[in-house]
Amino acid sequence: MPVITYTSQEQIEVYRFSIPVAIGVPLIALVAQAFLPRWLPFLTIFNLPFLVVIFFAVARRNPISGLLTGGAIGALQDALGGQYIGMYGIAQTVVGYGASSLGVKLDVENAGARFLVTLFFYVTHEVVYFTVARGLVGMTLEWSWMRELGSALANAILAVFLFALLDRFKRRT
């Protein structure tokens, strides 16, 4: 079982990145997530940009911050994607906030919080966007708790391999 803990505010670690490390590591999971599933379209089950804006939200812990780069994140993944400008643009600014302000309570830097984290918003992520797609822009989409569940297990894996992988880049403040 995970242990996920309470800290004080004392001992939070913040962190910050170097400017190519966050301008590159976003740009990168979105060409990525624009163009692999184009030829493997296996990969459509990751979400890399999103697990992009869970890790800077987490790791900077600043809701205003988490807010602004899972907006800007989203709304360059539907420029990419080809979709609706801002439908993952508001899912990701809520996933960005919400995760930025779970690192301010929690330690979520083991690899069972990381994963846990990622499932839990992942599933956020999805009822944020499928209510945008259905509510504001009237499209109309089916859920499968099937194919969702199977994302968010298959997002939450990666999580914890590309955040131990992303951790090499933190720097303390």
Second form
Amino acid sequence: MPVITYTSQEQIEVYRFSIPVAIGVPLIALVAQAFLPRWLPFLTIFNLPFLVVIFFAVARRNPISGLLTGGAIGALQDALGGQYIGMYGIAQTVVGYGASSLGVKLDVENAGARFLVTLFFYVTHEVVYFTVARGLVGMTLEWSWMRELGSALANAILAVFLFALLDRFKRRT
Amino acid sequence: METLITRYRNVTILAAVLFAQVLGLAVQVKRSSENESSRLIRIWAISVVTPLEKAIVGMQHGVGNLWHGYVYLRGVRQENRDLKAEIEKLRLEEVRLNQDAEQGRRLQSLLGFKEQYISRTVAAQVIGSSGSEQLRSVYIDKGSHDGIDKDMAVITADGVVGKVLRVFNSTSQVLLINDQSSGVGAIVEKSRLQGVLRGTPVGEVVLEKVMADEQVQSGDKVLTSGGDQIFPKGLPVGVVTKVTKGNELFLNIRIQPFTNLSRLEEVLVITQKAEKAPAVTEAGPTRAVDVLSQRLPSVPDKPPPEVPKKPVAATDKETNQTPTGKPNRPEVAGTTTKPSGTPKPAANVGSAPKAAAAPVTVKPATTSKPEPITINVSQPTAKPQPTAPEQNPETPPEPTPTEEKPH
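Mind sharing the form predicted together with the partner chain? What's above is the form predicted on its own.
Now the full complex is given, and it begins with the chain already shown.
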């Protein structure tokens, strides 16, 4: 007798998004990331493009789509930030691939899972970014566990609310 | 092999994408001379995002102007009165500072110093930031179409902001002075110690390359030194907040910038600088008599000399011109009397400079009651001779009629 677990492929739904949403949401995230810290400097603690990458990757549950989305959003983030293109690109590619691969195996639709996934992948993102920045580009960045964990926590909390909002744009395949 | 790639298709694509990005990164790092291969993707990203940012900023300013200009006018009358009083105060201060500046320029001119002047600026609005803690930069709404070029200095009324990092058609990216890759030549105002201003990874500003045995104190002001060939000399940068011993031979000096770098709204881009030897203005230094004569419009010009034996031209040059060619006002110095025969009381010149250092006493020579008029100016001026045009002890002697004043 076959046992259907909670995480079996039959129970995990794959979503898709309309083209305006697929383009508009990352664009809004990029603009907001560049624009909001002008008034509220502490908002640089949030990484909205990263959250969008996680959301799309987990919802689509397709590793290739996830890594391509991550790579594209990361490259745009690099282009706007003025740094070498590829620094955020590589980090977001890894995150997109990892999140979508995890989404295939686990149900990450509830708030608790989203919180943990975001927390985990934020740290992963920062580790990859720092590795690239220090190892490949030769930048002198200071790693601070307190700051990174604080940022991870803040992003994870924001992710819970943001993902609930973005759920409205999901379409079942 | 094919089966292997098919089986690990996702991982293979991941590796390929990562490899491509690492390769692209390596190419960019190698060609870090800024004529980068990634310019196209930046232009695309900027041209997609900045119109949105410009629209939001424009809307925000429109609403703000409407509110503050037409609706919320509480306290404007009082503010207007205060500002008028402030203007009066500043005008008087300006007279004093002009004297000091003129004296400084004259001395620099004598020593053959060359100085950089800001000859043209472009006002710009900040429309966005990098949105990253790793790179501290902002975007402004002016680009190459407005005459902006790479490495131009960006300032505000408060002080230095940064320099132009990248220029696009209608947008530019400005690297802030608190970014870790920025560097500004700076000098401590009091001790004249020179160093290099740098940003730290956490966004603070420090002054580097100041030897540990030098004396720098908290509260000292820091200015640009002009050594970086980007910022003109003497622009305010910030104030020293903390001085500690560094790891090596240098001090670790933390600076609080005068400009609030996280709340930038309008900035000025210095698009043109001029380097020239400071020229003494034609008018020469403002002297006590000049100030007094400006404030006494009723005092008539000196009548022509009564002794008509001398040639007229020579007389004019000798008596009615200062060394700089400006018509003299000898009546204030006391060579003539007022029509009423009495000098104007000191109370009438009450708006003379308040920030006085040395009082100048002007004695009307030919009045029946030699009541002195005392005004206060900062520049010590010799007591005027009753019958000769006034001379400042620091100015060169009056030229003969054949001499020409060099400009």
